[in-house]
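One chain is shown next in structure tokens, namely the form predicted alone.
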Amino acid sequence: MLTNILALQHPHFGAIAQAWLLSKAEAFIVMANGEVLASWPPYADANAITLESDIWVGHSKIGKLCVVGLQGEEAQARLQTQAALIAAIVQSTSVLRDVTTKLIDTQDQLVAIYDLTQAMRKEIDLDKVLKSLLFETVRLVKLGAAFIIIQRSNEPWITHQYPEEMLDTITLKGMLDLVGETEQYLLLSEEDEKGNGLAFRNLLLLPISLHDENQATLGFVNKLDGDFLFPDIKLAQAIADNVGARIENALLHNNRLKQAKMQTEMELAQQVQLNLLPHEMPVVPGVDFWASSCPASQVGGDFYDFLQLDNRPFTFTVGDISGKGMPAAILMAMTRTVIRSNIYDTTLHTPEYIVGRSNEHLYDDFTEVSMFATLFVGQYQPTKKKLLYANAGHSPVVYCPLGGTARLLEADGTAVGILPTSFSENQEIVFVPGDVLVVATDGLSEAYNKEEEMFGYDRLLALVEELAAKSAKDIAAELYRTVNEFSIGTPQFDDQTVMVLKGVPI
């Protein structure tokens, strides 16, 4: 109760400390409960004390004025004058403030809260929400100035004054950080702030309600018609939850614009996406061909191609890119754009060639970004009836000769990226009607299910044995089907990709 007092009358208690000082006293304190509230001069002894007079509010004492180097009669009767005349303005005020509350709740505080409401009520915008709340309290509140700080986790600090920028970022970081500490208003005076060169008569800082994370703070500087009384802070207070009410819903609707604007993005660079890989399949002597993605998010880092060129075998590619997402969709767009290059350069090459080239020219991209691609590039001629190809780093890779077992073609060299030379040689094996290739992402043979039990080689192994008679497509699709069967319930958590190749007649 003495603090608050003392915090609004504090020019006058000051006024009265300089009396004492003015009549030889040593230092004017004020205490209560065994604490120093105030003193005059700052950090006086309160262990030498002289003369002291308590102050009782009816039956319940609520601090005493003390005195240090004056001692007499005289002296202690003008003390417990002034201890007793502070009683009875902390009596008043206790009156004053039961009524001033009544009024405030039935006229003030609502209409005030009107006229800020109907300012704000056709604004959604967080900048123009502000800039209007801060006019209409100086206004309302006949204040010299205002400002609003808000602190939003991993976002930008937002920051307005009105009518001018009096106060720079450190200093209203300092007092967010104050008004945080606390979590209630604070009342400062010049004095309160003086020697840090800001310039205001008077000061009241008030926390704004905000939920998650954030922060924010309302501070109204020089109230124009004096000292902030009681009905003042009632009413800031007031202000101040109000307006916390209307910065939750200029966020919600600012995060509500960004997740459309994404959603919108990551759609558009899907489309994109799903329009570099190829859509109809090849018609290819000596081959039944399948190929489809299936990515875990919008987009995704896995991605297949191909080409027919007049003269050249018939070229395919499987690559995964490490990670999820954005970042991989556009590293996948870089390395099959490279790959294609390279397939469409004027001379013949190899996939080892193309392999080796394709990662001399990613290399540093990959490295930047500290990510990586395994990647399986294929050649087929019909008239040979063999398949070569080169594999850096990719699996699983299933090759299941006619009537034969189906056994993985391991990868003799290191994804994409990983080094600046490619160690992947060219391999070969024989492909005639009834083999199967199948070039898959690891996000099938990775798959779990509920009872954390992986996919796994072994069961794409057998399948794709059980599989070797369908068609291309069919293979394909009963892989994709065994596999989410396999993992019914737990969410998608890599892309997956399948190409099939079986051998047919010419």
Given for the second form:
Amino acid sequence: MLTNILALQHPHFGAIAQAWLLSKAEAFIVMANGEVLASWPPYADANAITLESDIWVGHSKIGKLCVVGLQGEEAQARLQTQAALIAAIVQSTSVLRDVTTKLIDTQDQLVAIYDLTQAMRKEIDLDKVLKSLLFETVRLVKLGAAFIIIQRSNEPWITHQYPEEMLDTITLKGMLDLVGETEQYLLLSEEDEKGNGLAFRNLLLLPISLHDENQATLGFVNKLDGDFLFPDIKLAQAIADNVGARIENALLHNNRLKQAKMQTEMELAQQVQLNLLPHEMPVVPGVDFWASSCPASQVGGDFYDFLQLDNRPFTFTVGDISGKGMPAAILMAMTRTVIRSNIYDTTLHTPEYIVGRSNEHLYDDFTEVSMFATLFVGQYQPTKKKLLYANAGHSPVVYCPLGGTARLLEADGTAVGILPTSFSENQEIVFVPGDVLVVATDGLSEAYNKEEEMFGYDRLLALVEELAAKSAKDIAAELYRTVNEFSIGTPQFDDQTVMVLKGVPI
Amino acid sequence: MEIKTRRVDNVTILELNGRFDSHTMPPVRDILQKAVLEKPASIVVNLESVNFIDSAALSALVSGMKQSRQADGDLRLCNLQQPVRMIFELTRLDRVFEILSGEDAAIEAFNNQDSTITDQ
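In place of the form predicted alone, the structure of the form predicted in complex with its partner chain is requested.
Entire complex below, previous chain first.
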């Protein structure tokens, strides 16, 4: 300590020595630990010292000032004063050095945080942000390893570590138990009781609060150059504060990506479902046919279908799966397939059989998911001029004979999936040119207007009667138009499907 | 939608109010799922103040009815308004549910059934 001051302040020591020599002293010597550090003139005899004064810094003696050839109280007092002055200079220098060290540390930290921010700002992907955070942290704080755990409410945890696979899941979980309710940081070393058995020399854990009840923990393992000291903890806290916002941004970005992916999948599902509905209308002798469907959400539970097989009656179906969205859409695809397989059977089956068999096939699955499907299956044979149908809980089905009154063809059995056995039986109506059959779904009849009035069956019956002279396509279009006009300003709550059969001369 | 539940003579009673549809159905479904675990699983759903019911709501009632019957109980309905009654008739669910004109009658039906079982 004294050597440093002597080297730095050599000319001033020289001036003090000259003053002593002018006062007839033979020599001026600076000593520490029994050794001569400097003397004026050089190589003075340390054994001939006549006056000496110790230099005290705090409670330690760091050396002494000595004079050869002079004695007396006055000279002793002068030497003591100079020793005290040098002690004060040594102390000030030491304070200045501490301050400088701290300043450098702070600057280092600022540079570290800047580096870290720069490394992370290029990334928005959560995995990459965390990887870069841990890599930079290990480098800047000089660590054996670092890890981060993000606990998200109702979602799996995210954990990352650098170097990879250094800590197993159980160890990481143990870390979280240690952090517990800690608000600032938790510092553990192998000597601590809590740190025992951790197999780490030392460990610094910092909780990071995130939005939406999410919580992250940043862990610093094994400081390479000793213990975690105050500046390390300050740096760790600064890093933790900085990464919180980054993690939140990345989580938000992740959520957006997920939503975009779901949206794409939903659009794909919509495409698949749209392709399940026939677009080309069939040419059936004796029937002008039209059908279309309009789901309330992207995918829906309504469907229509028809099959024209050689030497078999023209078979058509309309169904409505309870509920909406993806679950309804999946069951709609399933129901359509089961019905088709019953129609395609080698034996010709009537609507009653098709509905009954479909119910048997679908009952367990529908019960499992607490859903059901209303179903209307019809068959038309041109030569017989009659229409055979079975109605499993489906409405509205409107029949309007030429020049007659429109009426509802009510179901005689419950929807598919409600009872293990279907009650629906074959029903028959005359179907000749001019007759109209409209098989719609309740999304149409139960559309609401702003005054909370339902479109209802009376309006529907009157409308079909009024439109009966038009073509199937026009009747369908007018039904949609009228209902949309009625419910203008209110959202479409349910899927809407309309199938129209109009009798025409063969 | 407002849902009131209470228990009278071992019967769980649900009183619903307003529009009973896919949006308001989930809490009713959750209550029913708990109610079917009671012994006996006797449930009455009072629809006096329900002016609209859609297929999602119907499926919640059907599911509650199926589960309660599996647990030797039943889910009965009472006080159906005309538009709601019409839905039950058109879907033929009036064949599946026991529908009564008043809450007391619905509770009474359970009690009579219980005493019949005791008598046997």
